[in-house]
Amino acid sequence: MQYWFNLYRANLKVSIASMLQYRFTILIWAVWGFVGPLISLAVWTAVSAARGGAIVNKASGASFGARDFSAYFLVYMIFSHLMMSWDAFEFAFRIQNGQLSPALLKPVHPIHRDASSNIAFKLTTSAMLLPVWILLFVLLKPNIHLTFESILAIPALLLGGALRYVLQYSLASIAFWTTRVEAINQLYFSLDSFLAGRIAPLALMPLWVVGIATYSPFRAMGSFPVELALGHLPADQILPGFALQIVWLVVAAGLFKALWRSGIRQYSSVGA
């Protein structure tokens, strides 16, 4: 245990020095992350406002209004920010430009240091963009309840960006294959925006809608924590949704073992 916290305290002390050197390209990528979530929380407020003040699912019998709306979108924004990886989109270049092979010399997993830099990424970012946050929150006035069970999210927010992390670092291996992983990275990220609650509460979608993403990893490291946060969360169905976290990372882990050893075992160097 020493060996590895030793290991990723030097990794992030590299990758923090090294972010700091560029702090204005670092805050560009990390102000992007506000893009999408404000984008789905004009539409819904807009359409919330044409029908009345409120948006009813009769199916489910689910109610969010404009601060409702609020709420979920700005704590999505929050965590979407700690969760995301950029790692699908990375590996095929380091592939096609050779940057790969030296990392392969070494003594670690390269997975290692990425994850070093993941987290860096994220402490350096939200040291910047926590005083944004803070003036969203005042300005659109969420109707934010926390319960007992909202500190449960603090788990949940772990154990879905581990997830996200390693399921797509195995999404990143189909490179060793094929470097144009562009349209499966798209489709990925198609079912990613249904299926997390990224582009709308899964509450308001149709119920087989739901039932798919209950069970898919995508709520998993999406809106569950989310939902837990804000208190939306029927206490029965807790528990349930980390067993579906702990299962869901369980077979990420075993997806990208077997992966990495088959695309290690044929991979040839590309670039210089």
Given for the second form:
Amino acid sequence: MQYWFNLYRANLKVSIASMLQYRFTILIWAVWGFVGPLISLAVWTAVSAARGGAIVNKASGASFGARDFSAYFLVYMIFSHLMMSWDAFEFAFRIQNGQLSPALLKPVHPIHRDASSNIAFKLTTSAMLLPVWILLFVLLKPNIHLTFESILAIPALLLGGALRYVLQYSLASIAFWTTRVEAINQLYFSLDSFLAGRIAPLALMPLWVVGIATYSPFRAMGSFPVELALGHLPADQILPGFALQIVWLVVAAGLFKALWRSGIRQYSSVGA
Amino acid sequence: MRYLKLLGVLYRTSIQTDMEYRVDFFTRLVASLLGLLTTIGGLSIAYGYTSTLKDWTYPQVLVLVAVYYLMDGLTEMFIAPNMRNVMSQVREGTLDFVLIKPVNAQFLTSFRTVVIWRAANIVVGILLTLYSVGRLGNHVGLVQALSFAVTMAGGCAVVYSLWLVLVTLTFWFVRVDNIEQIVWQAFEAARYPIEIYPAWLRGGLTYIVPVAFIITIPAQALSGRAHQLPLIVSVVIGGFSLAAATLFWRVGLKNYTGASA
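Next up, the form predicted together with the partner chain in place of the form predicted on its own?
What follows is the entire complex, opening with the chain shown before.
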């Protein structure tokens, strides 16, 4: 325990120092997190303006007004920043140019250093983005009523972040076989857009999409914490939601272990 | 004439290199079709609740998405790879080798390579253009086709100028590769009608990173939403930005001192 604590503390220190060195660079990457949710918000605000009021999904009975959309997409923006992971996109480059080889020589699994740099990125950029988030809340006047259940969003956020991280790392290990991962990543991104409620709140989607989303890992690491924080979830869906997060986390960890073990045998260190 | 021949040689060699990575094309095609499916799926969910989005009908928005794909593909195929090259050449000091060659440096840096597999997005863009024009019905005639061609040319001129200005900034700041991300973020926003954004953002997308001229106006021209004025503006802006960017590049080049020498 002490060992892991020291390991992560040392890694975090190094990562944070290097993030602060390149603060402008990482800030520009972090701004990507604004783009998606704010575009979705603009689209749905325009739709509700065209309808002249709240949008009601006849199939599910859910209703969203302009300020409900602001609440949903603002909270989504912050939560998805806190749960984000980019390893699936970066790992293939490391395999292509042989950068992975030195990392493999170290006595600890490379995932730990990457996880530290993920946490460091979130800590440093969240501190930088906090004023912008507050400003957006003031400007967009979201309709938020915090309830007691909103606190549960914190463990849901942590589980969701862990799930996304492990799942993306498994996806990244596919690069051991294929080297090119654009198509796989795009598939992941497409599924994530719909099933994680990134493009629209799930409550406004066709029922069959919601059905798939509910059992998919994407909702568990996407809109589930957001819906929890905003009190959109009926009480009887909270516990099953957490159970699904844990089940998917276990599955993802198993998948990662299996993929990594056979992948590392496959690895022939290109370019080194 | 000499430059045309040179262009042929440059493109031929880079196509020969790309031929070694043929599978790349199919991965990119699959990726861009999946991306298209996502955009269209999202739009059709939104259009399930309304028939027009700020006066844009569904087929008109499809035209917009098609132009987005065309412009994205053209940029990634012809412009971006060359400009990224210059950025790293400035950093490494190897731009010197380009400058001492007996041809116009702007020509040589701008048209050095072509990444043909990036044409996947262009293929998707063309197919979607044809499909959405069909959906528009018989609103598209010779006039629309001509004004589409003109505004597309204007848009290409603006994209090229934008990138040239970005690259020229490296002469002073050395590292600006991240500013590229701002251009792509604006592109992402222009996938939707820019009228949906608040006024300040619309201003930014029109005057700072002018995706309005790159994507929105060509889409309006093809779907018959644009009138003569945007057409003239597009030509003027295209020509003006080309001239201004070239001038800026020349000033920047005078400031280039070579990194390692």
